[in-house]
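The form predicted on its own is given below as one chain in structure tokens.
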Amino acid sequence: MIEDILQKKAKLVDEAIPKFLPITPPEELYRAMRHLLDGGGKRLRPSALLLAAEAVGGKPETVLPAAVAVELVHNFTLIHDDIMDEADLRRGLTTVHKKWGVPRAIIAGDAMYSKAFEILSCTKSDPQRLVESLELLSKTCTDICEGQWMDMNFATRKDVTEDEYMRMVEKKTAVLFAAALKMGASLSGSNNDNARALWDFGRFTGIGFQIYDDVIDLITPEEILGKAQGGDIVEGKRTLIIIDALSKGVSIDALGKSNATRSEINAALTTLKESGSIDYAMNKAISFVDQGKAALSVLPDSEAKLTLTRLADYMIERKY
């Protein structure tokens, strides 16, 4: 099963994290940096990187530093996202800023960002390919920030289009998946066609992943999700679901209402379901994942390629 394969890849990453990011003085800083990392997570991005390496004939162990680097970038964005969203929980844990305070959480996130590049540079690969990967990860981090900025701007607008949302999602979420896959391939000696195919796979499935993530926020209970259900509604986020509903003239009273009651949020969830907007987003997610799987056609058949296909399906079948 795909979950078993992902758990094995995640274990490789879990075991590598303390080696590349040990608790050193000042210990409390590194504990803050390791807080979410040690709390687990699906490790989808680093696992995809390891699978991409295998899909082009490489060895996962060789690119483990790159996998850890990608996971650090992802977690640095989570720390900052939680600060901006004033979130209390992440993966069922107290968020970093709630545990250590906002100023220290910012420092922890910044340190993780810089450590990611230091760790990536430890990858044993052709120097030119390593430089290209450093450039790619750097540009990806800029794209993520641009996407987050767009996402925040959308919360104050009522006229966000679906095209704008797709561009935001590509930058905020999909490019890190795409970069992880391309880095795994390139650092393993892949030719340009295969590396590009894995980039496309990551971009399309990453968009599908984020759209489905927005669906999960609405349909999954807090005890499974690890954070409050319907949080995107209260925060006023213009997800594809909300954009579609608003385009149909649907009224969502709890949208952007920070003090919305549980009953108001539940009423909004019911409205969005009855409007068909949740199903619309679900179908869009499936469509993007299908495009991603089609991009893999240029790769030679292998167990790793099959696993990537299953990973794509998992992205729109998971419960949290």
Given for the second form:
Protein chains: 2
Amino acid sequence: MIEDILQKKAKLVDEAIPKFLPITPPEELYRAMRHLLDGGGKRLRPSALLLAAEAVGGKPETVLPAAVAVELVHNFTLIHDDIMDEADLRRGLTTVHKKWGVPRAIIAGDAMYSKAFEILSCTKSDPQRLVESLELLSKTCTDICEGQWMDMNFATRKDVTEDEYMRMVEKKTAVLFAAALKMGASLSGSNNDNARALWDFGRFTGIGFQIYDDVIDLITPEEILGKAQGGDIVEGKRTLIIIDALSKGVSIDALGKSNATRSEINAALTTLKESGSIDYAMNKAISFVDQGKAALSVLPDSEAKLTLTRLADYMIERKY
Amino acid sequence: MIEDILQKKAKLVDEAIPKFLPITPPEELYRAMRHLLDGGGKRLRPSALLLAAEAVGGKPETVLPAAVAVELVHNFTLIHDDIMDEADLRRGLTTVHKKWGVPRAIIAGDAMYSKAFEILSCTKSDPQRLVESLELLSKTCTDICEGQWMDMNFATRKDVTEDEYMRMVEKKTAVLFAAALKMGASLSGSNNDNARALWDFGRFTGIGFQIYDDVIDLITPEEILGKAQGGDIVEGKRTLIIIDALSKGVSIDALGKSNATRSEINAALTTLKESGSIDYAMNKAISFVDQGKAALSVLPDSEAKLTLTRLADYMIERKY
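Having looked at the form predicted on its own, could you now put up the form predicted in complex with another copy of the chain?
Full assembly next; the chain just shown is listed first.
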């Protein structure tokens, strides 16, 4: 079962986090940094990095610092995104800024960011490959910021195109998956072709992951999701589902209406289902994941390669 | 004149900034990132980095990316600090969050941060030295966050000791000077002794710089300072001046009183002058700068070494 394999990888990451990011003075800062990290999570990005290392013949233990670094970058974006979205809950946990206030949440996020680079720089690898990975991670972080900026601009626009959405999603979500896989390979001494294939795999499945993530927001009840179902609708987020519906002239009354009632949100969900926009997005997600899996063909067959293929399927089957 | 030499170095940095950080899509994000940078500034940290390179026989042009990276890190902290302090003005300019709003200012700061690492990773140097510099910059950024966190905690405490203040200032301000000087040396192929001496120089003068910076806040009128004189008092900041005064049992009514009138602030300034606390801080600043200059003795004599000595004096003579 893919879930069992992923749980084993996640456990490796879970155990490494307190080692690489111990609670040291000022303790409360490090507690704020560890808050969401300690709340668990599927660790998909670091697990993908460890699998990429294995897929090119490397050892997961060697690239564990890089895996932790990638998870830290992901969690840093969650802390700052939650401030921007004024979110109270994340994975069922109080968000960092709700618990510590906005100024301290900004610092906690900033410190996670620098710790990610600090930890990555401790990976035992060829210095030239390490410089390339540090450069890749920094470029990736810039991309994430650009994607987040684009996403914010979208919320006030009615005319966001599918192309614009795809560029945004690539930057905001997909590049971190792609970078994780490429770093896992490159730091394990991979040749360029395999590293490139793993980058493509991460990029395509990362896009599929985000499209599906927006689907999950609409179809998953709060008790599983850990936050309100359909939250993206009232936030006015321009997801692929919304963009498709708007392009078909479908009207969604609850869109961007922060005081929308539960029944108004439910009406919007029914509308999006009936317009075929949820299915449209779902099919797009499947198609991107298929492209990702196809990119793996150049890699030699291995257990890790097979697991990556299954991971790709899992990314658009998960329930939260 | 030291001002002329510093202006020449600052010009090198000014010209490099648009090259390394051009306005690219999404343009408004890059405009927000360039907002404070384009407003000028003395560029003391990058200039010190360039001088350190020269002092060990290197070329400033080679380490220019590292100099820009250090200035970006400094400016990133300004953007996020201004959000936390709810400041409207910085160097006479509207702050980034006042102009673009808090969420976009958070992203602009984050993107500056990653760009700093991206630009540093482009420095042409031995890969092992480059990894060490990337690691040093990330550790420095963590220190800055820890220092900022400590500083925030101080504001609600009456019993901050001078020792605690010194640890905070070292992290929040001095390490970035120290790291700048060490990187300038190390990336130019310096031996460990010289790199260490330049680190010590940066650390000591950086502490002196910050102590003097807090003095400047009290003695410089708004038209020169670019923000309200005595702003630290109403903010309740625990500067060395305030810590010394409180330890002497001096009472400062305007301390932490955000609605203090101009005459209440002026009364506090007079009190701090008469208690000898401003002189106490000033003498401490001078003593640290002297320690910094002494650290340079191991370096071979050169024009750059002489300029660094003068820079150290300038750091506690400047008016803003």
